[in-house]
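Presented as structure tokens, the chain that follows is alone, the form predicted alone.
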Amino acid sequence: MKLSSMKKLLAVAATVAALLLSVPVFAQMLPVSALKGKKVLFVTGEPEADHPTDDGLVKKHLESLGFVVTMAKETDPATKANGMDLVVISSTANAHVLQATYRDVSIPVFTWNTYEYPEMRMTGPHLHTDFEVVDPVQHYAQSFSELYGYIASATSPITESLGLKSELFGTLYLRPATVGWGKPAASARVVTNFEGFPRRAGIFTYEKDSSMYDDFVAPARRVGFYLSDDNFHLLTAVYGPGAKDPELRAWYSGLKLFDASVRWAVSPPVTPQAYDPSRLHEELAQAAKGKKLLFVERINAGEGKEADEHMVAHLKALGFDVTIADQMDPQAKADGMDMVVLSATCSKYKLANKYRDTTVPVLVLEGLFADTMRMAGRGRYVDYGEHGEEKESDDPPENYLNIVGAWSPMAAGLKPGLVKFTNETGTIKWARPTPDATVIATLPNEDEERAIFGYAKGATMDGGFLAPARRTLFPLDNPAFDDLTPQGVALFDATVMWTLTGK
């Protein structure tokens, strides 16, 4: 080979492997092509005369799609997984016979069978809280409304991959039929819910290592979907002219759903690097390097005054170029910037609505923010609030969180669980995003109240408000820079790293 066929080569594989490292960790999906041969344990339960099931046809549409279908009993063990590349769970194997047969396998696992979820540890154990199987008999009007689902999470590598928005579409054709809702964790990813209720999840998923209900860390990918045992066949699909619509394409989108849940299952998971302050410091000096960084602050601010000078300075030795503007500055400030810190010292009062509109990536360290920024809902101690704050909170001082999202590069590396953040208890400000968020932690024993989450650009954030840029939240109260563990600091630089770069 000629030497200037090898430089050729060499630099095609050098773009490939750039693009590849440059790939957000929510787009990695197999492609159906790659299916062919993957081998699937499918569990069902035994078929009754009077109650007819779709499990014949979900085995027949796996194996079209290019799997090799093993058949299991509800009553056989965990060890039939052995050697299989995914695990299905109908909805017709009794889930008290079932168990946690099959919630410690190291094998990705997707299921429509509600009653399981509380086993998997994928839900609470409250039937009608945590969990809810809606049926004709039971729920008439309510069966009907669960029709029309909605895409919670435009930026979820399922969505995604179909380019599906925020927006209704049809679950099932018309006709009641029994579907499945689910309430999961912090940590995972709502692709779509019903009837308004963010959390009431139709389908959702965890990453691996993602923190499950009582702590329970994922062995594997786990996907929940709303079937029930009869209307595999009732999923939305077009085909023929109308399919050349996008809005109807986009409408009937219940078995291209359905598919892409199952790739995203089998699809290799997410694997952040280990725990490595100085590596991750070195990577985010590399790409902080002539950077230009807005750093909003109250000039001459008391509390925290000196903490934001260190903050700034610490910004300022990764390699950004940091212009500090005061709050009451205009938003115009951002132009041109690389990324807009938004210091705690702010007054959310004087801030205003500054930055919320801004294409430029945010990092906002004040959990009080999070409503005019559209990060959450308008409700003070509702939809945000914090620990600690003197006068103003009903819960004490805090100085550790809970990784709930360890398998994120925002996680610095983490391990699931308590981390101590801040040396000395303090205040500790959190928020509830919005489905399409993804959560890092939690504050301890409260998994609705975040404490770090990202929006990504284009996410659905509160009211239907789509992220112009990534939107951070990291809860940097004024003076707590200083006292930050080097936890706290490997998490301010995962969260800076992330909010600049979106790895």
The other form holds:
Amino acid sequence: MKLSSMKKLLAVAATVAALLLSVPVFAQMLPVSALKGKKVLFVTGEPEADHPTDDGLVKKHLESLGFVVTMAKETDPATKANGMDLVVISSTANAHVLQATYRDVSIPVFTWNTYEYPEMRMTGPHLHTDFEVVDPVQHYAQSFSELYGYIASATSPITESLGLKSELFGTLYLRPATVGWGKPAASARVVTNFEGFPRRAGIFTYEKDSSMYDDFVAPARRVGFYLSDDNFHLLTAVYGPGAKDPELRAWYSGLKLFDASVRWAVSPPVTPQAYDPSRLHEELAQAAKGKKLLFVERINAGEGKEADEHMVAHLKALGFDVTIADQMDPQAKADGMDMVVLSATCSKYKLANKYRDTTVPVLVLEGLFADTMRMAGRGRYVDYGEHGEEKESDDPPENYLNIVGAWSPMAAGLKPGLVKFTNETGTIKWARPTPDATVIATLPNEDEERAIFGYAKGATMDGGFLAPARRTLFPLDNPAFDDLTPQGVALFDATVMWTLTGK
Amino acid sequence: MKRRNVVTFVAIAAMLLLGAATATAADATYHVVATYKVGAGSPGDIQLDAAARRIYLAHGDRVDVLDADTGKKVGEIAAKGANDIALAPEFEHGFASNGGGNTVTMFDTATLKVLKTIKLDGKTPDAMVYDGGSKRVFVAEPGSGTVAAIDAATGDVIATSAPLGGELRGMATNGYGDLYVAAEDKNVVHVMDTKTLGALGDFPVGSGEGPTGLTIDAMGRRLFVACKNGTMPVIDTDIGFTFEELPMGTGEAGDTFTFAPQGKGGWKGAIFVASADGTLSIERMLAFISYEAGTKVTLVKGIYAVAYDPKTHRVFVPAMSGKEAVILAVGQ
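Form predicted together with its partner chain, following the form predicted alone:
To see the whole picture, the full complex is given below, headed by that same chain.
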């Protein structure tokens, strides 16, 4: 091998190594074999003669998975969790007695105690609004509806590990039973939901460091599950001849979802890298080098032309091979590209539905495109909207965002909470993605108005549309790129990085 | 019948148009209304030909035949080591498994004459069941872990399965292609194809341990599994899912028992289960997804077979009275 070739090879190897070392350490789902010996604290209520529970069955089941289970009462202190790998809270524990005992523990918590969700800050405090317990005595017909769950997130680690897609499934065996749902905060991953309500979550998860209700930062992973006191044994499963049918296996997946949820909870969390714009810039430059990027804009736009030019210069400086396309160019322009950026200078009306179906990752800078891109529903000011748009918005201009998904690499290592996004207040767009999106930032004080979010390839977007490739929204109104704060630039770079690489 | 003499259980339909409260009161009235003496030696399985009013009882070296209404012995069929009995009424054929000889005795239920001694390839034939869908008699062979299929019309052995694993006990069929075989030491129910005898998979039995007896509600697609630990899982046979567990007596339970639905649409009923601890447990069916434990009647230790009489609504339970075998007629 010639010396020049050797140098090239070494350079490539160094680049690869640097990339591998620089990306956040993504948690994998622990294999079942790794559960052996893990310690679980199982918090339950006192047994009552006239009130059957499945706590004993759950304990036995956890032990069959390899866990070493220690029982705890609802009156025990949080210190009882010291040294444990997982806290499991049954609905038999009285939430009024338990209160916030385990809210602050830096140990994963898995619970089907719906009334405990508010205490844990996993939902808001209002029964019927923030959470609900559907009891067949009081809600007979609805309890039958809850036998049908919907896999809202096919890209969550839990559902991915089971190969489930977005479709209905049987939650519990065919008899009315009490179930619970919660309406978690924006940063939660809604794994399954009920009755067509996106955030009526049967199973939902919070990654460590994500912002839960009232911006309470999750000290460790948190999982809510739809069970109740005495129906663990009714979690669906199929055996015998039926188990050979993939459709039936997918339908009867209640028990598998329970197991996978427990497994996710006890697996190591995602570890975000600390905020370091220069390192992020370097990493992005390594990833971007030689990558083909299609920048779609309104050529010769009025407002925003200069900002578009600066954005393109920024992307070129990172190493992208940038091609400019006009909003009227055909989608075929994206063929062969590694990434597409849709500038806010494009007219939604003129852009039409282009780039919705492209199998190239797309970064959308205009929130109004959320519906045409199937990233959100079609209701203006319901599914998407804006702050600060003169004549079009009741909300004042804004220049801060609330980081709720600090765990994600798209958050650029920024801490949870408010971050100054642009120097001056201005228009910031938002949209309300489906539960299969990862939400990074919302507008301040507006949990439902999500400003930065992303869909992984295959994620279920609006109306069941499956993302042909990664899709991200980053709200950058026409001139805003030039006004980004350093933190805003870091968020931009991190979003570009995730759109391009998924990391 | 080796270590398990008597086959237990019977499902008896109960109280349909009445309600659960009425049913509870009715359960409590069950008691021994007659005792039929059948002589020395431990009894085995019991079967009833309700139309012909005949009881067949496997009894050591023979099958005793009794009048179901009077208890009078009307005949016997030589069958050495008789374990279990299966009746194929449409052919007027009966079959008795002979564990020691690895054979099945085929007899004429009209004349009570032996038609054929069927030699099996498997070992220690025990539980049997007649499947009206395939017109076959299936024989569990715990000694070899296999199941044999016999043509109920000709008595020819059609096939013997590959070893299934586990100690094979009670069997049931759904009448449209599936054969269920309890595997006592595996805590599962094997599912087999009645046509090919191929293994189709296993059903777990929830918290049941030691499944020995099976019966099926083919219309409701429910399989009732008698387990030695005093648990009766109720399995939805479409998906092999145990959705209910009912308490019952403990100990050895029967190889066969009968589900006999009654009432509107043939749905609701009650299951009577005999266990080796002497308990006759009444399990009530309230709806096809709802069952509950009813009354327990204490009989005689060692029981575990039952036959249900749809005419009198009595249950016949073989038992020992001193050194003599008897059949207890239990009714209201």
